[in-house]
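Below you'll find only one chain, the form predicted alone, shown as structure tokens.
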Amino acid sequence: MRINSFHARVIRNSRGEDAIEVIVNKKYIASSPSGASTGVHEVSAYPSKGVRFAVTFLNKYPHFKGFSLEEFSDLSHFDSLVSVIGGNAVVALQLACLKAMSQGKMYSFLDAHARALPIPLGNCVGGGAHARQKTLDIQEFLLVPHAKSFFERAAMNRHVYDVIGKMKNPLGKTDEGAHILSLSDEGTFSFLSELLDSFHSYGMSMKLGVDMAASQFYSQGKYHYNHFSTVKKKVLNPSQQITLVNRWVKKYGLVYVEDPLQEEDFSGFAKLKKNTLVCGDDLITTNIERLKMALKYKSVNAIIVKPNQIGSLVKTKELVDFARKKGITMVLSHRSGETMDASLAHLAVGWRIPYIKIGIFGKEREVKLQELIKIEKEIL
């Protein structure tokens, strides 16, 4: 594939930030979202010149123009470009090339035989760092759907999503588009173990998960919970928040946890029971090397994967592929300032990714959704 034209420019996430889409042969356009729960470990997403010097930084960048590109691995050549413009511009570039080398066709260009679709861990109640008013400390309650199509899983996370809002009269949503509960942590626990208890005997099998993005309420060696229950706040030391998170999986029969400690404590997590999913995001930051270390403690059986974590397409198939050599399972995530591009689709089916969060409610989750039931028509 030949660059014959190249544009970048701003646009808007689904925040209100600016954000970056990048225009490859006047017709395949990406952007990159940008994450409101960050991880220290991250690259950055703009060095500190933001996002339009890397806009106008790309579109004065002498080697697109006449520039070719025929296998994935040559988009490594941009890899060099995070530390100037940053992981989300490189994210886009490499996303807007892959379009154009694919033809649109990103997933069976990334796997000819690609015929899985993902579970998508559908957010439908939320607080933490996603939500502009002071509500739960946990971040993400997640459903965790069991279907054979995709098409099912969707919709059955739509239902729910809509019961939950009918029942409770939500405050608002949170940045990707949750409901915003008057409840305690504990509360929501009862809630909605109680509510998808109900909907199994209509044949709907669905399981509870949470993102708890313990790095959030973290501080001065413990955990600071302003919501725990509605008579009373909590602080736990690691200890106390391990016994915790284990209580909480075996009483409300979690199957998916993510980051229910901080970012640094990879032996905290190896304490985790693994009778469940232990997934780790801020953890990881989609690192490699972080991944290795994790592993070398037993910290994790699952992790979170974020291309603009890393800023390189390149090093995020590197460490899928990592992953599913060690046995670790994978969830491709969006963020929460989010974007129209629904390329994340396109990454879960051609690099096999078991899981995917991008959300339930809101245009830049959606897209996403239904580029996933378009794909399931054509490759089943």
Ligand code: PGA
The other form holds:
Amino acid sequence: MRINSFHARVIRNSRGEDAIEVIVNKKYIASSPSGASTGVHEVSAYPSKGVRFAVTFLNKYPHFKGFSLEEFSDLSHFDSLVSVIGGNAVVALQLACLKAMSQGKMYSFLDAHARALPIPLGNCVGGGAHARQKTLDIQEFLLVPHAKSFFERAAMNRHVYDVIGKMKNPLGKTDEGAHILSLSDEGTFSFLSELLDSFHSYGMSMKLGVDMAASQFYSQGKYHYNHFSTVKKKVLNPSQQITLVNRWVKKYGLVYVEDPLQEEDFSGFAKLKKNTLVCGDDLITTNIERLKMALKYKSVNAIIVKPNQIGSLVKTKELVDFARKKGITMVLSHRSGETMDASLAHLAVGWRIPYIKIGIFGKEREVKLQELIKIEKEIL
Ligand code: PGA
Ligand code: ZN
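Having seen the form predicted alone, can you show the form predicted in complex with the named molecule?
Let us now look at the entire complex, which starts with that chain.
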């Protein structure tokens, strides 16, 4: 594939922030999302001079026109730009090139034999850094559907999401489109686990997970809950937090727990029982060196994968291959400030990632769900 034309411009993400969009050969368009509960070890999304600096830089960059890319690994040519234009600009650029190289069929370009569709972890109720109305400390309550096809799994998530909306009169929606309810952390656990039990009785099999994003309510060595239960405030030291998480996993049958401890606590993560998926997002930040550290401590059995945390699709793929070799489960994930780019659907299938977190509601989330439904029709 030869780059004949190239253009970068500023768009708005779902949170209304500036984001970068890159267009290669007139029709291959890609963009990158931004986080709100970002990990301290992520690369910068944009340079300190802002999104517009990255856009101007790319539009003036002399090497693009006539440049040829043949294989996925050729994208590493752009990796060194991360210190100049930020991780989001590099990932958008690499995705647009990958779309052009694969002529829109990215998943089969990545793996011609890919057949499996991921399980969508559905963010149905949320709070923390993603909500304007502060009712919850926990950032995301996630539905984990069990069904044969991706189409059915996505439909189950949406059905439960709609039922919650009808039952609870939500106060609003989080940045990821989850319901904001006037329930505490423990109140939400018991409401959702009872609701899912009632679905089981007529054959709909779903479990519960959470992204606690615990760094967001951790300070000075303690976890500060403001919405714990009817007893609102609770301050826990790390070992009390570990006991609480293990208790919640057991009591509510949680099959997935993301970032239950703050982002530096490799040894604390090691003390969590691994009778569930214990997943590192801010702990790992899609960084292979941090995963190696986590393996040394036995901190996690699952990781979040977000290409813009490391600012390179090539480095993301290295992490995916390494994690697979080490038996670590992976969850490819959107960000709270999303765009209409549906590349995550292709990466999940093409990289054979077993779980995907792309939300349930909102056009930026639905476009990715629809893309997976389309891919499922093509490959099955
Ligand atoms: P973020 O949150 O996109 O705001 O970082 C998502 C997550 O923590 O998984
Ligand atoms: Zn997270």
